[in-house]
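Just one chain follows, in the form predicted alone, and it is written as C-alpha cells.
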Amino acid sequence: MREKFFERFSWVSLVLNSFRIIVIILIVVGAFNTLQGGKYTTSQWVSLSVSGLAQGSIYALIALGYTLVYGILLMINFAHGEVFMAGAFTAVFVAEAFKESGFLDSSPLLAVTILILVAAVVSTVVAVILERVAYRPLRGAPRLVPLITAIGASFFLQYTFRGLYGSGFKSYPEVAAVQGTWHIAGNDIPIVQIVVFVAAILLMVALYWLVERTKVGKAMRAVSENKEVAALMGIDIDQIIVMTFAIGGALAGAAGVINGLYRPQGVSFTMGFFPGIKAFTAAVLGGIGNIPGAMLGGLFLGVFESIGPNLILEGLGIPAANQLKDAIAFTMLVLVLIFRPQGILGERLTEKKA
C-alpha cells in the first residue's frame, strides 16, 4: 500500500496544487479587503469595466490573427504585433491629412471608415508577404524553426518601418464626434469607449460569419482539421493559408485604427510589441485556435487588466497598483498555462497535433 502511494505521489502535482491554492487565497483576500474598504463606488467599477471591455475588444481583434494562423499551421506568428503596427503607423499620416483638410470633423464616419480600410490593406499586404517570404519555405521544418523566424521577422518589420517613417512618436488626431460621454443607467460612459467596443464586436461577428457560413470558411476549417484530406477534396491549401494570413492582417490593421481612436498617443515602430504579447495571452486564455475563445479571452483580459490592480492588488497592500497592469497580463498568461493550458474554450490537443 505504501509503495503504491509513493508511485502515485508527484512532487510536481503537489507544488502546482499548492500554488493554485495560494493564488486563489490571494485573489479572495485581496478582493475582500478592497470591497470591504468601500474605496470605489459602483459607478467607478462600471467605468473600469467598460474601459476594460473597450481595451479587451482591441486585444481580441489582434488575438484573432494569432488564433487563425495557429488553427491552420499550428504555429505562433510572433510577428503579428508588427502587422498591427504597420497598419496603425501608416494610417496615422492619412488621419493627420484628414484633420488638416477638415474632412475628419465634417464626415467622421466616412473618414474613420477610410482609415480602417487603409490600415487593413497595409496590414494585409505585410501579412501576405510575411507568409510568402518567411513562413512558406519553412512549412515542413521543425516547429522551432518558424518560431525563431517569426521573432526575426518581427525585428525586421520594426526597423523597416523605423526607416520608412522615422523613430519619433506620432498620435492620432482627436475625432470630435466621439468625444464626451453618454449617460447610461446612471453612469457617464465615454462615447469613444462605446464606439470602440461596438466597432470591434461588429468585426468579430463578421469574421465568425465568414468562418462558419461561407465556402471559404468551410475550406479554412477543413484545412485546419486535416490538410492532406482537404487537398484530396480539391482545396488549394496554399490559397487558404494566404487568405488566413490576409484576414488576420486585415483585422489587426483595423484594430490599429480603433486603438488610435481609443488611445491616440504612442504610435511608433515599437507600438506592436505589448499589444501583440497581450493579444497572444488573450488567444491562449481563450483557447488558441478557437475563434470564439480568442474573442472571449481578449475581453476577459481587458476587463481583468482594468479591474485587477484596483480589486486585488490594492487589497493586498501593494503600492502603485495601477502601474502594474502590464504585469497583470503576463501573470495571467502564466496562471492560464498552470491552471488550464488548453484555455477557456480550448480542447486538449491530441498527441499528433501537439
The other form holds:
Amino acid sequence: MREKFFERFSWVSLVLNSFRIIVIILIVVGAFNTLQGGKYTTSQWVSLSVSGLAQGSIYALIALGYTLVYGILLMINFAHGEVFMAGAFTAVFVAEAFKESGFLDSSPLLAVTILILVAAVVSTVVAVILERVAYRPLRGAPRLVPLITAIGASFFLQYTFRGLYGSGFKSYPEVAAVQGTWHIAGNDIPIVQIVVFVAAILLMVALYWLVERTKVGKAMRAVSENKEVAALMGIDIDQIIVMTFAIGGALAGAAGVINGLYRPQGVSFTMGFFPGIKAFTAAVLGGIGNIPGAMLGGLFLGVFESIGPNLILEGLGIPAANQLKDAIAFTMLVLVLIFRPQGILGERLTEKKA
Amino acid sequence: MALLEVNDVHAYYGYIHALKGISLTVEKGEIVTLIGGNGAGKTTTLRTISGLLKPRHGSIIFEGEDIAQYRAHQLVAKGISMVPEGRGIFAKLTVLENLEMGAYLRKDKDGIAKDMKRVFELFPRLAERKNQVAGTMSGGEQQMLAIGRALMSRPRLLLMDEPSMGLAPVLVELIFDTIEEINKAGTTVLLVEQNAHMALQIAHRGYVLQTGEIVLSNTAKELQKDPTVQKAYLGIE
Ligand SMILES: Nc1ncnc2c1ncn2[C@@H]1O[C@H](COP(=O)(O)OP(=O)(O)O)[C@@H](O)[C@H]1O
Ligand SMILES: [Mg+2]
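Having seen the form predicted alone, can you show the form predicted together with the partner chain?
The complete assembly is shown below, putting the previous chain first.
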C-alpha cells in the first residue's frame, strides 16, 4: 500500500504541486486584495495594460529571433540580445544626425523607417556572421557546446561594440510627432505606445506571411521538421539556416529602433542583456520554436510585467512593488520552466526529434 | 552507358562498416530492386546514392558524372529523387505544401501545375485532401504523398525505400501498380524492399544484399526461381 502511494505521488511531484498551488493562491489573494482596496481606477488599469502591450510587442519581436533559430537548429542563440543591441546602438548615431539636420522632425515617418532599416541591416549582418563564424562549425556538436559559444559570442559582441562606439550611454532623440496622447474611449493613451504597438504588429504580420505563404517560409518549416528530407527536396539547408538568422536579426534590429522610440534612454553596449533575457522568457513562455507562441508570449509578458506589480505584489503587501518588474519576468521564467517547459502553445520538447 | 553505376562503394557510420564494396548498375528505363533482410544495408545504399551519406571509397556515376561528392540537395537538380524510409512527409505542412516542396528547385510554373495534376491523377485521394495537414492522413495516404512529392522534381532516377512498409495488402498492391505505371511513363526506379515477393514481380532485375555486400544479382525472373532467394526472402521452403 505504502509503496504504491509513493509510486503515484512521488516526492518531487508532491513538492511541485504544493508549490503550484501556493503560487496560484498568492496570485489570487494578491489580485483580490488590490482590487478590493480600490486604489486604482479602471483607466489606470487600462493605461498599465496598454503600456504593457507596447513593451510586450517589443519583447515579441526579439523573441521571434530566439524561436525561429530554435525551430530550425534546436539551439538557443544566447547572443541574440547583442544582435538587438548592435542595431539599436548603431542606429542611435544616425538618429542623432537626423535630429540635428531636422529631418527627424520634418518627415518623422520616413526618418524612422530609415532608422529601422539601418538597424535591421546591421543586426542582420551581425546575426549572419555569428551563424557563420560561431555556430556553423559546431553543428553536430553536443548541445552544450554551441550554448557556451553563444555566451562567449555575446561578450565578444558587447566588447566589440564598446570598442566601436565607446562605453557611454546614449539616448534616442525625441520624435515630436509621437509625443502627446490620444483620447480613446475615455482613456488618454500615449501616441508613442500606439505607434510602437502598431509597428511591431505590422512586422509580425509580415513575418507570419513570409513563413506561411512564401516558398522560403515553407522551406523553413520543412527544414524545421526534418532536415534530411528537406535536403532530398533540393533545399539547401545552410542557406535556410542563414536566412533564419537573418530574419531573426532583422526583427531584432527593428525592435531596437522601436524600443528607442518607447524608451529613449540607456542605449549602450550592455543594453541587449535585459531585453534579450526577457524576450527569451517570452519565447519560452509561448513555447520555444512556436512562432505565434513567441508573439503571444511577448505580449503576455509585457502586460503581466506591467500590471503584475500593482495587481499582485501590492495586494500581498510588498513595498515598492513597481521596482520588482524584472523580478516578475524572471519569476515567470522559472515558473514556466518548472511547470510547463513546453510553454503555452508548444509541444512537449521531449517529443521533438533532435 | 548505364544511367547509374555504383562501383565498389564503402560507407560507414562512425566505426560501423555498413557498406563493404557495393557495385550495381541501373539501366535507363528499368525497375531494379534491392532486396535483403533487416540491417543488410539497403537504406544505407540509397542514402549514399542520394547524397545524404558520403561514401568513403568508390564511385557513383550518374549519367556519366561521378556524383559521390555531391550533397543531397545538389543531386535533386541533377535528376535524382528519393522516397525515404518511413515516408518522411512534412507532417505539419499541408498536402499541397508537401508537393510544392517536391518542386522546390523548379521555376516553370506551368510545368509544376501539370505535374501536380498528374500526381492527383495517380492518387485521387491526395486531390481530395490537398489542403489537409499531412500528418493527419493515414499511412497509405502519406505513402502516396511521399511518392507524389518525389515525382514533383521530375526525376530521371527515383529511389524508393520500402514504400510498402506498414501498409495493408490492398494498398501495397496499389502502390506497386503505381510504381509500374510511373516506370512505364519513363522514370527509372531503384526499389528497396523487404517485400521481395512483390518487388520481384514488378522489377526487371534484382540484387540481393546481405550484411553490406551484394551476394546475388540476376533478372527478377531468375531470382524468383533461385532456391536461396526462395528460402530466405520469399518464404518458400
Ligand atoms: N544512423 C546509424 N548509425 C549507426 N549505424 C547505423 C545507422 N543506420 C544504420 N546503421 C547500421 O548500418 C547497417 C545497415 O543498416 P540499413 O542500411 O538501415 O539496413 P536496411 O535498410 O537494409 O535494414 C545496420 O547494421 C545498421 O545497424
Ligand atoms: Mg532500411
